[in-house]
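For reference, the chain that follows is the form predicted on its own, supplied as C-alpha cells.
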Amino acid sequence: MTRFLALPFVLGVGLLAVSATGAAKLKVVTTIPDLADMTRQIGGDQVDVTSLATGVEDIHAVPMKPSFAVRLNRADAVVLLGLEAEHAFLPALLEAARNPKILRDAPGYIDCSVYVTPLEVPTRIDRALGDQHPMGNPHYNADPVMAKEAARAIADGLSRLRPEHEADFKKNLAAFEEKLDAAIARWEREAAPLRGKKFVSYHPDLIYFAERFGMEPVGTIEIRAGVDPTPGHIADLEERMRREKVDLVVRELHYPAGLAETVARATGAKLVELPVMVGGVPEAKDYISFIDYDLQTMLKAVKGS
C-alpha cells in the first residue's frame, strides 16, 4: 500500500523534472536557415531551433503553410532578417499564430538588422510600384561581416529571454565570430581575382557580397527588385553589358533559368548559378560553407571566362 501511495509522488517529481528540462530550452523559429545556424551556434544547448525557409525559396515569397503558424504559436522567439525582407509572409503568420511573445517590439521578436546599415535605401517608398526593398536592400546575409552584426543581435535577443545564460551566449558569440573572422581573412585573400569584375544578377541579392569582395554590380534582369523585366528593359540591359564589358550573369537558383541564360548568351558573359541562403545547395550546409560555396563558384567562373 505504501508503494502505491508513493507512486503518484514519484511520477509528479518526474514530470516536474521533465517540465524543468523542457523550460530550459527556448523554442526559436527563424525565417531563413542562415539565422538558424547562427542561433544554434550562439544558443547552444539552451535553444531548439527550426527555420521556416529551407534555403531554396525566394525570401520575399516563402510559402505560408498552416504548420508555420502552429510552430510560431509555440515559439519563445522569432529571428528574422528584417528590413521587410519577410514582408510577404511573416506579418500574416504572426497574426495567425496569436503569440504575444513574438510580436514586433516584444522580447521574443529578434530583428537581426538592428546593427546593419543597409545599402540601396530608396528615396521614395511605394510598394504599389512592386518594389520589395522599401527600407533598403535586405540581403545582407550574403556578406559575412554583416553576418557578425546579425549574430550580435541574436545574442542580445537570447540574453533578453534568458538573462541567466547571457555569459554563455556571449561566449558562444565570441567563438562564432572567431571562426567567421578566420574564414573572412581567407575569403578576402582568395577573392582577389573578383575585384573589379562586373556582373548582372536576376535580383539584387548579391549587392553586399559584391561590396565585400570588390565586385561591381551593373544592373539586374528585373527592372527593379520585385518588378518583372520587359523586352525593352532586357534590350537596354544587354546593350549596357556589351558597352561596359560585363563578365558575368548571376542567376540566383530560385529564379528561372531561361532568361538569365539568354542574356548571358546574347552578351558573351559567363552564367553563374548561386544559392542565396544556407541550404540552397547540398554543399551549403551551414553559414560558412554557404559563403564558401558562392565565393568558390564565382572564382571558378572568373577563372574559366
Contents of the next structure:
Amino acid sequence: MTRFLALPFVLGVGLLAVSATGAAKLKVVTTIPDLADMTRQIGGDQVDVTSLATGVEDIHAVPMKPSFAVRLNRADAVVLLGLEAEHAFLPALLEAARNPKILRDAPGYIDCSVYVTPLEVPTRIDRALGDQHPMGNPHYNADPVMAKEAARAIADGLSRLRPEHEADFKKNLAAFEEKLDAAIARWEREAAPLRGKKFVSYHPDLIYFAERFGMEPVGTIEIRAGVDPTPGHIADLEERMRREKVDLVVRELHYPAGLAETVARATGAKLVELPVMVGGVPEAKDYISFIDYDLQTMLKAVKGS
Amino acid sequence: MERVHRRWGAAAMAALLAMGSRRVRAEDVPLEELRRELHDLQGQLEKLQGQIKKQQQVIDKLSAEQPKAPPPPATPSGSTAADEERLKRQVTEQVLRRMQPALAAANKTFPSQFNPAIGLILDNVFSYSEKDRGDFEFRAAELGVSASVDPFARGYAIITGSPDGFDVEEAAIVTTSLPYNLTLKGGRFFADFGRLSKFHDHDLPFVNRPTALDRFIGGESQADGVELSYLVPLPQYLTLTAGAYNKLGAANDRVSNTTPRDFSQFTYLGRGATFFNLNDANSIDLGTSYAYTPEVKLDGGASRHLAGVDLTYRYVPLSQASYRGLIWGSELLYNQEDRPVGGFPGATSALSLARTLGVPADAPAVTDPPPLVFKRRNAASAYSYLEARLTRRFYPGFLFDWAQDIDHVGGDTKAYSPYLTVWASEFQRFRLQYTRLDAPEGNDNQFFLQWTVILGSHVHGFRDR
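Having seen the form predicted on its own, could you give me the form predicted in complex with its partner chain?
Below is the entire complex, every chain and molecule, led by the chain shown above.
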C-alpha cells in the first residue's frame, strides 16, 4: 500500500525535476535573424532562439503566418527591431498569440531600439511623404555600432527575465561587443574607399550603413518610402544621378530586379545587390559575416566602377 | 629644502633672543646666570632644529607617496585626422545615447497620446449595368477608432456613414490578458464565421460581396453578442471559437436585433480553424463554421442550420512577398431551415412579415396575415477566387460565385467576375471589375470602377489576412 502511495509521489518529483531542467531555457522569438544571432551570443545556454523572418524577406512584408502565432504563444520573450519596423506583421501576430508575457511593455517584450539614436526622424508626419516611420528610420541593423546598442537592450531584456543570470549575460555582452569592436575597427579601415561615394538604393534601408561608412545616399528608386515609383520619378532620378555623378545603384535583394537594372543601365552606374539582414544570402550566416558581406560587396563595386 | 631649514632656524633664534633680552632688562640677573640661560637656549634651539628636521622628513615622505601628476596630453600633431573624427563621433554618439531616453519620454507626455488611433476609409464606386444603367455610388465613409482600455482589454469601433445613414458596424471590447490562451469579445462585431464574411466591404478582394455570402449570411457576419476564442496549445495552429448572438448577419431579416428573446432564439456559433505550412512559400488555411438557431420565428419557429467550409491557399515567395504571389480562396456554405412554399409574398418584406409573426413586442397588428405553409429547405452556395500579385501595384483576379435560392423558388444565381486591382500606394487603391451575372430574374453585364483610400491610422489585422 505504502509503495502504491509512494509511486505517484516519486513520479511527480521526477516529472517536476525533468520539467525544471526543461524549463531552464528561455524561449525567445526574434523578428529577424540578426537579433537571433545576438540573442544566442548573449543568452548562451540560457536561451532557445528562433526567428520569424529567415533573412530574405522585406522586413515590412513578412508574411503573417498563423504558425508564427503558435511560436509566439509559447515564447518567454519576443525580440524586435522596434521603431515600427515590424508594424506589418508583429502587432497582429502578438494579438493572435494571446501571450500576455510578450505584449508591449511586458517584461518579455524586448525592443532593441531603446538605446538607438534613430536617423531620419520625420519633422512632419504626412502620408504625402510616403509610408513614414514616425519614430525614425528603423533599418539600424545595418550599422554595427547600432547593433551594439541593440545587443545592450537584449542583455537588459534577458536580465529582466532571468536576473540570476545577469552577470552571465553581461559577460557575454562584453564578449560580443569586443568581437564586434574588433570587426568595426577593421571595417572602418577597409571602408576608406567608400568615403564620399554616392549611391541610390531601392528603399531607404541602407541609411545607417551609409552613415557608418561615410557613404552618401542620394535618393531612392521608390518615389517615397514604401511607394513604387512613377516614370517621371525615375526620369528625375536618372537625371540627378548623372548630374551628381552617382555611379552605384543598390538593389536590396527583396526588391524587384528589373527597375534597378534599368536605372543602372540608363546612368552607367554599377548595380550592387545586397541583403539587408542576416540570412539574406548564404554567406551572411551571422551578424559579423552579414556586415562583412555587404561591405566587401560594396567595396568590390566601388573598385570596379 | 636647505632654504626652508635656514628660515625656520633664523626665526626661532630671533624669537629666543627677543625673549631673553626682555628678561635681562626686566630682572637684571648676574652674568653667570645669563650664560647658563644662554646655554639652555642653545639646547632648546638645537632641539627645535631637530624637530624641524624630523617634520621635514615626514613632509618629504608624504610627498613621495602622493600619485604622480598625469602626463601632459598628447600633442595634436601625434594623432591623425581619422582618430579625431572617430573620437568626435564616439563623443557625439555617447551624448545622443544619453539624451535619447529623455527625448523619447518627452514625446510621450502629451495628454492627447491617450486618444484612440483614428482612421477613415472612403469607398466610392461607379457602376454601370445593362439593367440599372450608371450610378456614382458613394458607398461608405468608415471611421475606425481603437485603443487599449486598460491592461486587460482593448476596444474598437467602426462607424459607417453611407447613403442609408449612420451605422455602428462594429463596437467591441476584446480581452488581452485572459489565461489559458482565451480571448473574449463582446459587443457588436463580425462573428467568426468563414473567412470573407468577416471582411468589411472595402477590404474585400473584389468590388462586391459574393452572392454566396450575401444571400446565406446576410452581408457581413455582424452580430451582437459574445464570442470566446481558444488557441489550442499544440504545435499545430488550431483555434476554436464559440459564440452566442442575437442573430448572425448584418442584413439577416429573419430575426430582430432589438427585441429580447428566449435562449432558444439566439444564434450559437462554433468554428475551428487551422493552418498548414507546406513550405516557406506555400500554405493552406482551413476552417469550418457552424451557426445554429434553435428557433427562428420567421421560419415558423423551426431551427436554422448554417454551415461553412473555407479554404485559402497562398503562394508567397518570401524574398518577393511584396510583389509576387498567388492566393486562391474558396468557401462553401450550406443552409437548412423552414421556408414558406413559393417564398414570401412579394408585397411583404421579410422584416415586416417577421413583425406580423410576433418577433417584436410592439409590432403593428396585421388583420389579414397571408397563410403560409413552411417546408424544410436545404440550399448551398459557394464562391472561389484566384488572385495573382504580378507587381507591387497590379493584382489581377477572377471570382466565380454561385448560390442556390434558399426558398427554392427560382434557379441558381451565377456570376463570373474578372477584376484588376491597382495599388497607387498602400493607402490608395483602384479596382476595375466586370461581372457577368446569370440570375433567375435575368442576366446582366455589369461594370464597376472602385476608388478606395485610407486616411490616418491603419492596422494590419490578423483577421484580414
